[in-house]
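Just one chain follows, in the form predicted on its own, and it is written as structure tokens.
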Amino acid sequence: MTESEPVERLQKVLARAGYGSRRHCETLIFDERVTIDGKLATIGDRVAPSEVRIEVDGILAPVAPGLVHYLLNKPPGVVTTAADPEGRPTILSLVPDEPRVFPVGRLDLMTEGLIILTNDGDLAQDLMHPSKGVEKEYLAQVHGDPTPASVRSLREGVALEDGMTAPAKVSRVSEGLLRITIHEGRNRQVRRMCDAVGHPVVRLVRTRIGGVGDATLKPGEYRELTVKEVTRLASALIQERPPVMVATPK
């Protein structure tokens, strides 16, 4: 334990992270839904949050001091890097300087839409890991109007230079507009998929990451994720386990 971080009662730590009142958090512990470093927690346990791994329903709890999770609507023309040698605006210029955060994954220069920025290294690593398969949903405006056969090809997988794509969820929203949901993380994947079926992308917008979306965020705007949303992202990594029920403040 470090001197700079006090040891606190577990229910207080969970309540501060947004899991509900202390009494509700005591119920989570009593119901054996909370573990500390893989062992069932008990009422009265005291922890230094950044020194242990706390999980609720098998999902890592965002309890370490100073964690932030931003949801940003990236405009076109902004690069998803900390700095750009060509002097283009970067994604970090759209969020506060402190605490320092980093983007979870990337959107290419002209792709718009939702991206997460955080200093939560554990969650970010899990979300970006290829084996986790977190869904990303896009709206793709394309040249021409894809036929049912083209849509079926996108669903079943298309051949790219780095191999066949995995099956995807694809639907035709309207003429020349597709909703495409993938769970791989290849570079420029949606654009290359549409190229492969003869319908290059005109405009691409990411609308959802896991179970998190927000149609009210304007381009360039960001907000902090709620604990429910962070939990929803983490639960998407462990599909067979139910998400924690977070108490709603009255």
The other form holds:
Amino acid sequence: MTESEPVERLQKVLARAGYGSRRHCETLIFDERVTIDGKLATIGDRVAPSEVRIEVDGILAPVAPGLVHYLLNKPPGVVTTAADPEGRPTILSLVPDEPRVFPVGRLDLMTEGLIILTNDGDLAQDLMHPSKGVEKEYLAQVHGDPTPASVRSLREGVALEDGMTAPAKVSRVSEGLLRITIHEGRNRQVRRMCDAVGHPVVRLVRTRIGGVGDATLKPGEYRELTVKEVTRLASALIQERPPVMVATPK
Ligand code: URA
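Return the form predicted in complex with uracil of this protein as a structure block, the form predicted on its own having already been given.
In what comes next, the whole complex appears, and the chain from above leads the way.
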């Protein structure tokens, strides 16, 4: 929160965040799809974006000034940490220095593919929280050609040293190539799952995070997430949140 943050028309704030033209944003407000701190917004409302909670269709709108969300295709051999004592390239060297962003979760040194970097602390924390269980999809090239029984084991859960894995979506794409979707975020999880069924990973690529994928980003390239993608990620969190337990009378 900044003392000097200007108060602006709601449709202007929404338009700047990527919700479409000001006219379109007025329609969103008119159609009762926008709330400010839980109350229905009306045409003419003015807000200081970082001091209120603005939701569109019940999903927090990423409207605070200066928030950035990047989608990077991490090449192999690049570390996910901010600095590396061994001097290896870091993912931060692949995105602009300002504003300062940080990776959401991590990929192993040799794992390739999509990773989000942001300065949006709330979203990052939610995406990384195991209870929010956002799906991550990987393509794993493995040694050998997994049998249907191995694929079934991976799907149902395999025993790792830190416990059984949760059920996963696993399919054999072609010889030695598996598509694996997990919603846990354990260390080296996909590699350890494949080891556990006797098919060590040769190459591992993350292809999707929640509803966000991009087959056109080349290794080392990044782009900003669209507001649709940010809200899709936020809505995945809400849908995947465990149901609230209600105590029933005895
Ligand atoms: N699973 C792995 O084994 N490595 C990663 O980098 C991500 C998921």
